[in-house]
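Listed next as structure tokens is one chain, alone, in the form predicted on its own.
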Amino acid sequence: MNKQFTRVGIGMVLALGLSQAALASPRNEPIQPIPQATITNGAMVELGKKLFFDPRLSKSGFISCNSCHNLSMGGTDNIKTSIGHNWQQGPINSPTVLNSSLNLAQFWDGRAASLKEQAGGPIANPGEMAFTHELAVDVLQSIPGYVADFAQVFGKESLNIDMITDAIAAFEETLVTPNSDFDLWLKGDDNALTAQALAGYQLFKDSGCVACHNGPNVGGTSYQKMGVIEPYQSASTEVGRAAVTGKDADRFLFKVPTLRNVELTYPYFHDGEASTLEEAVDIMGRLQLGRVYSEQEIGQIVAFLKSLTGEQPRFELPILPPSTNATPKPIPFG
């Protein structure tokens, strides 16, 4: 049987599992604890780990998806928009990949429904990896540490584009990020927040902050055009989802990020402009909710973000099977 269909993510979990989750936590809010990922082919993820990691899948043989979603740096790179091959500015801010299964669909604009199809995207995309689907199989193909582990997991030595991808998005559903001290708050310990977090909260809803933010992931589950109230001013280019629908009345409207880890993914906003949880903050009360926020009121929404910072994944580096001579060469400069 193809092992492929025995994983079940946190995706699956949450769909069959959500009211558990929020059942879990015993204060009605808003706001659901991240529940634990549950890995039932672990062949798979650590090949999705191996293909997470390994730069091979670039052109120049020096990017992998870990440059832009470091997880040493909460699954973004800090800067405000990606570099890709060549020293090519990228046109948006990275995204998180952290707690990524839990959103609606990925990329800023939502253009990839899943996390499979999203990681396909870089790879071909000339101003990030910059290489071909047909070339990154060839790359495996050539490798027979690689074909061994396609073989574990796939059940048979000849790979394609979709069981790298497949496999890639086996190990970003294991991304999660749970026990968070809010979390714990949610599930019941009156002692996981201070007093200035808790006051932060309480504001971030009374404010309307959860219209948008709300969830196990405190996000990522809608569009909404950036600036309500007043326009944000901006020197990107990028539109928003009008870009996937052609529709005139999405401009400017992104994917609500989640605020799960924020205070690890600055800079913020889908240009990268907001450099500090404090800007953002106050950028996002004048613009979306018509309200100018005191300095004791930032200070205590950003004491509430930070306790949305969950455990981090953790676990051993993987070790990629050795080239041949038979593997294409990387063409840094090309």
Given for the second form:
Number of protein chains: 2
Amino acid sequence: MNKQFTRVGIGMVLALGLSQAALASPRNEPIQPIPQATITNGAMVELGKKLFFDPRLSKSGFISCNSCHNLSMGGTDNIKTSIGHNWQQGPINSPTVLNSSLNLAQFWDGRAASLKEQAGGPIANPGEMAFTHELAVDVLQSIPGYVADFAQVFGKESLNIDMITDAIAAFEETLVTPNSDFDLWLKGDDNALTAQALAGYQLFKDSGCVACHNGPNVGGTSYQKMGVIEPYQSASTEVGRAAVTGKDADRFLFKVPTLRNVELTYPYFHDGEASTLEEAVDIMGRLQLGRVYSEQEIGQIVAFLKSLTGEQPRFELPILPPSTNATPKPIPFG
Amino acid sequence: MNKQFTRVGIGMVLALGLSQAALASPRNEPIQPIPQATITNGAMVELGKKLFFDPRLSKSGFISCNSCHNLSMGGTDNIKTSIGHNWQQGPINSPTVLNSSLNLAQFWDGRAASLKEQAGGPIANPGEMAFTHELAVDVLQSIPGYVADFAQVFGKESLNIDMITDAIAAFEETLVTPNSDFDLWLKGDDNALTAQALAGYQLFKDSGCVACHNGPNVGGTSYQKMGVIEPYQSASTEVGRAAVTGKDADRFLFKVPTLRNVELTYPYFHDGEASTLEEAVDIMGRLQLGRVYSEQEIGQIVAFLKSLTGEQPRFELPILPPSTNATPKPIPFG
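Next block: the form predicted in complex with a further copy of the same chain, after the form predicted on its own:
Below is the entire complex, every chain and molecule, led by the chain shown above.
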């Protein structure tokens, strides 16, 4: 009886919340709010979370997905280009894993069509985790805690790399960041943005940034040339989309990055050479739009960009099942 | 009224729990249960948790305390010797941070008297995080989110290394692992241990292991020679306690490691050369006690050791406050 009464009370609060949301009038803008994650297979998400944090998917036993897509730091490593096995310097800036399910494809050059396909890449890349899919399967297959998890999720105890990347992708699909100030504004809350941020958004639209940075992920929907009006000067040898298509016309086309949580995902561009948002906005204006923003304008756009920081995924640090005597040993050195 | 009734209900449940605990008859043994952590300054613990996970305390921006004392993996890195800045190979196996507040001192050679003193070591060690205390202070001082946290905890906005290490130590003091099967047995639950584990514990006591591995941490209370009956053969150049005292008599004396969660903290010994518990028990028997355990006896002792795995610390992955334009940049390469 007591319990029931409490439930009614909670129901009333929920109903109030819903009706308030219903009262808000959503705006018709080229950027849409980030939807909440819908979890259809909780057990697979939990398994994927463990795998995402497990350095035993690398040769050294030291590097996990979270090493370069650190969920304490906006899903990035906040360095220009990543550190791989044996401290190898990566060729490109690690893109954020946050909201990555909203991108048209994965990697800067879009060479992976899906999160599942992406997840297999770094594991087997000699410059990153430097492992093989076969060894990753052998390691996990030797760990009873994992075998039980895979059996629960996939209905069989014999693991394969598809099951591993399915689970990692399922976890990554939950890594969305709703309810940024900008999204609250989009949903009708006039007080969610400062006047400066609102002016920045207006300028962002009027001067053409929104032509590429649009949709729920404020980017991630097309490949564009880095250096439209002026060429982009970089020490990086990355050629972008051309590496996938083989077409000369695709040289220096990169996937337009999401601007969601861009306050957290410094440094910027595929080579990580822009350290600050101010620098990035200035360079984008000149190279992509042929426009030199004033200091005041840059401040406005940066204020808008900072309003794109959403609620970060919150979850318990996973506890990993221990290896056994049969588990292949990591090889950190030599 | 409704709320009050619910509170009475919870109070009754708590009272029942307490009286059940009071009914259990604790055993008088040379090993005592791990006490629950008592948190006196929650804000300091939360700050310390962020710092523990923050790779910006390293030169590269890539290595955090959690890199080598991974709380997903028993507070260790599960490799023989750790990976430091620029992939340098560490000289010694990373001891677990779990229950480390119960040790008489920190590091294998006891060179740090406290967790606070220990915490400053790896940050400034050129082979580990390769930073300086001054730069660590500069980095955190440049981050408003941290300055606010430090102001809340210490009452001032001007940071120093003492405040940093105080906070890390406060977090580490919470990293205890109570309620292992063995502790439940110690508290009077006859069904908590298998017959094999109980036989293993009896043998552990009767054959002399408990002379060094005793107390709540099943170790951590003294320095002992590695290789009492026979010398320990190792490629490691570590001399142990002698490095601190300068005394020849202290060569190859190491702090007796805790056996709490030893199932999770492989590989074993200061050089990490024993991969399995079976191997470690066999070597310890021969070198320290002059006793060759049978396969059955080793199995019994290992079953006892696995009963020492306690409840792992459970907490939300911390979200770190972002750097600002003023934050000194990490230097991962060169």
